[in-house]
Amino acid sequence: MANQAAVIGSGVMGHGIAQEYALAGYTVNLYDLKEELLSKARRSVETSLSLLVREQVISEQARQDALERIILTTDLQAAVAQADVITEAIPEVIELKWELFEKLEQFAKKDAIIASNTSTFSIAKLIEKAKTPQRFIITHFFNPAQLVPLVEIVRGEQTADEVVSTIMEIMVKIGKSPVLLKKDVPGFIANRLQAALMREAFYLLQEGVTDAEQIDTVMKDGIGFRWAFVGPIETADFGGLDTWKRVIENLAPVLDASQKAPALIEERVAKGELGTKTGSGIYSYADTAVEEKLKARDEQFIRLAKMKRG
């Protein structure tokens, strides 16, 4: 069983995924471009590891353990020597990407694993320049990467099966919860989920059927309560097939059927309110801290990953 790791990308996904395999007694070289990133990097995971101590998911000794277990690099070569399996967690560029990769097959041992986290490109997009497509896969972890379980597994059509096992055994080793795709399909499992209620969401919005807070509220205290536990094909058992059939039937010709990004989304990208990154999107956060609200729902969830391992 691998025992080193690297990680490439320091940033919101690469830390949080740094961070998971530090706790499960990886050794990891966390790569970025710059010591600056690297130094942002580590005071993330810091942060994230004393709210994990706090909410007595972790004792203090394994904080300190995780940290001693993560070195920051700018030299990609010695990041990936010796690594077992490596993480590619760089923007979401295809040229980036075919570079990086090319470098891993060149830099890194020959049997070690190549992971992309990629949430946009298939496994085949990836791997179209690559010598090794045998050791090429996709481990697609959700933001916070640190505290959502879920770990989408692509495989690609030379992938090979040992490599299949020996990440779904990793992902579960490092606290993750990984399922595999039969299919090779554009977003994937979860992205297409979302993708599909966000539709309807803004749709809902637009038309001034509610506002947005309380299109949340639906989702938070009503959809989302149950989902935590009981997913949408359960949810259909439990219902009875034959009810869902005649709610489908009379819903799906009302449903929006949109081919592109809602038009409110459109408009606030155009005006350069991305949300809290900017300080305004749907909401405003001008008189928010939203580090403390990135804190508070980092709190929830952790809280409800006890509950849900209780």
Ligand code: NAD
Given for the second form:
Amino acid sequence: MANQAAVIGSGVMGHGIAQEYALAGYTVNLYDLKEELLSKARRSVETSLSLLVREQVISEQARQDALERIILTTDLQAAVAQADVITEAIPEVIELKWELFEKLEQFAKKDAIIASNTSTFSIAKLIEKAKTPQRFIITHFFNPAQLVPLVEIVRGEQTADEVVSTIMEIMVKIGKSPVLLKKDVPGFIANRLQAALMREAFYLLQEGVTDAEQIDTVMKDGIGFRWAFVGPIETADFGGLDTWKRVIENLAPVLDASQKAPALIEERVAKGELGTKTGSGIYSYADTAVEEKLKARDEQFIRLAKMKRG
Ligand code: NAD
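Now show me the form predicted in complex with nicotinamide-adenine-dinucleotide (NAD); what you just gave was the form predicted on its own.
First the chain shown before, then all remaining chains and molecules of the complex.
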């Protein structure tokens, strides 16, 4: 069984993925372009592991062991040479990913699995230039990768069956809930569902039907409250398919169907107002400690995960 992992790119997603592998007992080489990026990633992992200890999800010993298993490096060849499974989590730019894959095929063991954390590219596009397509697969984690259970798995036509079964086993071993897609479609399942909902949320905001706080409350106290335990297809069954037939027939014609990003998002992006990372987005974070907000979010996710497991 695989026990050596490598994660390429230590940003928002990479450090969380590395943490999950390390907690499950893998030695993880975490690679990035610069030392300071790796130091930041290590601090994030330390903070996250400490929170897990405080919430009694893991022991202090497990925290220390996991930290020891994560080796930081700016040497790509050394990072992947012994790895059984390599996860790519670099920016969503196809040329960068192709360039990296070429190096990985050169440096990695012949039977190492190469998994991409892409959120938008099809596996067919990712492996367009690959010489060993049989070892490529998508493992799409969700932010924060160390806390959200779901990982979408997408195989290519040429991905070996053994790679698929091994990656499914590995995902379960690292505590994830893997979902293997039957077809390679853009956005996979979760981002398609999420994008459909986001489009309508911004439409309602833009049309002045309500404000941002109310939309978020409707989601958190209503739809989202249910969705942590009952999925949309079950919701349709529970509500009655006759009822849902009428709901969709009556509402589908009036739902937003625009083909581009909402104007509100376009405007904010043009002004450099990108959300928490710039201090304002739709909401303003000028007077808010973003770190505190993220910590509170993570605490809530940990408690929800405990409840779901229980
Ligand atoms: P990020 O920008 O936070 O991190 C990317 C890291 O990769 C950076 O630290 C950067 O220095 C490093 N990097 C850049 N070029 C590199 C190269 N050529 N080789 C190695 N490392 C390089 O990005 P992120 O949000 O972690 O996203 C990474 C991937 O995960 C993307 O494909 C993204 O679409 C996907 N993803 C992101 C999210 C999310 O919510 N952020 C969720 C799911 C999937």
